[in-house]
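Presented as structure tokens, the chain that follows is alone, the form predicted on its own.
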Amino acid sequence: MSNENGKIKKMMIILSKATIENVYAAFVLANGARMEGIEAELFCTFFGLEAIHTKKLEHLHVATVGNPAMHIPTMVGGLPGMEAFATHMMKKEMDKIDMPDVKEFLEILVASGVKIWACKLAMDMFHFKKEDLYEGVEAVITVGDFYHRAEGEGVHLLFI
């Protein structure tokens, strides 16, 4: 029996959305990660996509539809320019706390020794190609491939 026990040592986070909420989580749980030394890759499926694009990682937005931690009414989300001033809010309120821009704080994580990986079934869906993602990103791999990159002990896969 290892003396490690229950010892995080690697965290495989899936990013599958693009709103600023889901993508600035999913960044800062592999930044806090690496900063506690343990290993963190970053699987970017479906629209989790956006946030490695390079046409699309600065124009994320704020989902206010459908978010019950906006606490307003889905009818009032749906208003046009709602999501367009939540996320002017939001951008303005990280802005306070000096949180980094989408591109800045994926050249930290890259930085830090954050692997970031592309779903290959999500860019064929979508038609991207690895000449569209941010030049950090490692590689496009299968899920079967992120899977044996999850193999051993102390191993957490995290969805977002």
The other form holds:
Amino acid sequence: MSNENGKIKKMMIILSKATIENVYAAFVLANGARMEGIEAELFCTFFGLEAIHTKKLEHLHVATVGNPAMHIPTMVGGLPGMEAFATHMMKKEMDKIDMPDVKEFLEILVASGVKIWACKLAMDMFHFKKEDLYEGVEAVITVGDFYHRAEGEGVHLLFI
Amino acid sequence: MEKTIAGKTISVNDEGFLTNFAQWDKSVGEEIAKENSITLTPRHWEVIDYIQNEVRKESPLSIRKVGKSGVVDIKEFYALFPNAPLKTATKIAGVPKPASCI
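For comparison with the form predicted on its own, please write out the form predicted in complex with its partner chain.
Expanding to the full complex; the earlier chain stays at the top.
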């Protein structure tokens, strides 16, 4: 942080969740960095892998249980169909503000120069193969590889 | 504040964006591009024309929208205006900085 007034040069974002609000938060932060001329990389681990898994990425949901900001009683949030309904409502709102869907957002990220990585340990745990992932994903790497990529001045790590 | 760009006195904000589009002409755009280490090619001008038209229509700009414009895709947009394409391109075009997160 000593040089250039702590200017941010690179954002290293770790996505560990697959709820739609978390995935979008990670994507918006990565894209927003690129828009400002800041480098950005995304490391998907654990459930975050769902955001880059071709069969799953279009079926992400918002969490209606254990999410007080939804203002739905937990028991109601747990009813069948509630997650799908809340997700549908949220997607409608996102569409209104010109928010792309997950697949298109991934394409925007890759075209903008965001590097997307998958966590090796989580891939092994879920028995996912590189071929299962969105084609724009760079590679499957270890956490150590990711830390090495984060070396240098003005690099920030963010866990979502 | 005022700044001399291409021999003209131009009103700009603290980020260097023109505050009065009437003061813009191609030589002003070229000089702002030069300050950002960009030499404008006919491809750049196509994008700048598009941006100025959208602003004239008061249609909000975003990276996604530029990418879907049919004028330039996102990858080329970043290649033409490296670093912060939307910011740099709008600055060169003499229009306000878009308040866009996508």
